[in-house]
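Next comes just one chain, in structure tokens: the form predicted on its own.
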Amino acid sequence: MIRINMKGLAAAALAACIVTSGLSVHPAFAQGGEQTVNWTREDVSKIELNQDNTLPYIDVSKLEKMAPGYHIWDTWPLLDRDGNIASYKGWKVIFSLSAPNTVLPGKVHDIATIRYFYSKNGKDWTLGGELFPAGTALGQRQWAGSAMLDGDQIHAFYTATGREGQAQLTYEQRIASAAGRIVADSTGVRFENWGQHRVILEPDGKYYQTKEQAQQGEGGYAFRDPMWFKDPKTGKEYLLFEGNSGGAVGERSFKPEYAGSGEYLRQHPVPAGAVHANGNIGIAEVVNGDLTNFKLLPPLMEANYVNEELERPHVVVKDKKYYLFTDSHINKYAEGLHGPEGMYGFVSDTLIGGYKPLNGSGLVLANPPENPYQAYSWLVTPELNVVGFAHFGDLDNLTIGDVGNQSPEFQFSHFGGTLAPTVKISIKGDRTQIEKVLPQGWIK
């Protein structure tokens, strides 16, 4: 049980290519041995729901609200510089996107604010309040990110969405950061002495699509969800993030490696409409240890003609292998493909290059078919506990796109807006399985 104490608050002509198990070398990495891999249409065609990857049914309406008075969704723990869950004077901290629970679920992203919670045991959480002082963060609102603790200094990375001071709501996304100080005593945790907020990453239009390029097509636009990662093999530090492959749709051409093997492509022609899907997972490297200076690198992975959103990417290292995880929605697959609301994963012997889909397809976790939208925004901790939030439950035959046309009463009654039960997974090589379901909020 969570006990809460409120405190103070595309098809075109084909060309010759190299294809290896659906994963191919990106031209940008022709030198240095680095490579961007493709999550292919052939990979996705192998998706099957089974007992190892399908979550049990959750009655969203019966879940305890983590923060009475607020909707809570995307959540991440405070990490130390090496990427472990941090503990400061015995306290653990998590951060969540939040909005007052009087706001319709479909509108929460328009006013999202980051709030934090603290806990001694990693399962019973006290709401501490807003992370940043009101009016100091960049953007019209803040979307998901990560936080790293170095000594008593916190480095917060987040998505600044829209431009601060603009009256009209916009969806421009930039990655921003700020540094502050953590303070803790026997009564709880607070943050103070925040320095200047600054934009540290913007899409370059080459590897990562700009908003202006995206507006020339029908697909999505993303440059968000910065996640801290330190490579234990090299000591180099990075941010991973969600993006879209650069260029406008009119400049995009189909490449056989997007589909997979030649045999698969011959048997499964790619619909022209698939051109609008161009999701990717980006990476930027810290320059000379300066956490305000990041160098954009070519993406770790692309899903061109496959999927338009690879959200909240993050890496967990286990048995000297790199496990790259990301989330995606049912309605974000390219024309001619189908996949569940789920968390997807890939494995490599190195941080950059070589990723192959886990379980053959990439699927690691999926909502059950009878409740396809019950949870989302999963994040794997170093201990292989998967934290997510309760989304929409028991919609019968409605799709997520239908929800906004329902009455406010319907929307509120079917929306979770709190943490979902944590899921424990196991990993062995390139296979994963669900081990058990733990209580809400469990990050131990």
Ligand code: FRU
Second form
Amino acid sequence: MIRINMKGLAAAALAACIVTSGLSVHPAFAQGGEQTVNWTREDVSKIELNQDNTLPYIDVSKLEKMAPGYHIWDTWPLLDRDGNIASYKGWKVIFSLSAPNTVLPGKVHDIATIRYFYSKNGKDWTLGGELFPAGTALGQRQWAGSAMLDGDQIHAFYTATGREGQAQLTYEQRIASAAGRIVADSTGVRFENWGQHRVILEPDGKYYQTKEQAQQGEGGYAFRDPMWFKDPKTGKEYLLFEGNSGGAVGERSFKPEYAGSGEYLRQHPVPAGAVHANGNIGIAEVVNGDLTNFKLLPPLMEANYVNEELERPHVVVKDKKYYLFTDSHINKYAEGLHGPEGMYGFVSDTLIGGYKPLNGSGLVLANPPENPYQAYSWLVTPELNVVGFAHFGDLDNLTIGDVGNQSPEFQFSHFGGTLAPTVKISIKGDRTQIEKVLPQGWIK
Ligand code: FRU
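Output the form predicted together with the ligand next; the form predicted on its own has already been displayed.
Let us now look at the entire complex, which starts with that chain.
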């Protein structure tokens, strides 16, 4: 195994080292852990937009605003303990990150609050209000999560971002939970009797990078987006989440399997700057059925030298196969690689280990090239309905990074801040296809 401090090495010299090194053992194997799979540079090099994966154009400015008075973005349905969409006294519930719609789109993440909606038909949603009583949730603000209903007990998992009580905005991310009670009658749904909010997972620095380790490099930092999952084959219960591979940049050595085959690596040297990409998909197991006690496991997948953010990971089981989905951005690919704002997927016969990219590259859904930022943060329901939110439409040649420099009027008028039309996909083995576009907010 080679260990290279990437900083200060010329790209060409580095590439030479990489090409001549032998295969190495993943630390998870070496320590008798579970199998972590790489999403490789070679996989990503196969990305191609085609009619099976490219979403039709949406005119974001014409979409109905789901929540008058609020921007909403990342959204998740209330699940039952087995991971199906829950129905309580005939009501379905969804949760969304939200912020008052007077806030500039680029600032919404700084004041995100979880609000919920309920619906009888799974399409027309009524805003219920804030999920938690004001001031009770952990973090300065709350980022994405999931929610599971067991009888009339709701278990809400979320990202506590920033440290409550601190004066300035901070970016620390911890995974937290709280349990409460759902109450419903013919007029709607509410939540009450919330117990204590607890931090249930924090990065360990070994498999999952801490904020302090991340700050030693230029890459991003993520420890967020807990998603409930119960393995139907074993009955074991888990949270999946978005992380980054552990260690500071100087401690993370290149391994040839990050690139792909030896042949690919020989022909495509890895640029030195790619070291900053270390996205991973984390998993933690419920210990003894106690939903406040989780054990961190080695990541399901890593995208070292490939991609910096594997967001909102989740698994759907179909035909006894495990389909692992995640979202990523154009600007989160490692140096030398390119991919769209899209949803990516992988398939395996087991929950842990063995994942292969769907459609060869992993790409399942992409925004159309003429409207590359129109939607994001897609989540696949067990019925294979993909729910995402409308992001920025018709930016012409601007990138997402340029949007914040435009006038407030421009920013507001090009921002969706509402659910996008749902998209139905089909899956056959390791291939997926867009089947049809459903109405906005369609869950089931
Ligand atoms: C994806 C995302 C999530 C995060 C949220 C914060 O859209 O980056 O990973 O929880 O947005 O607003």
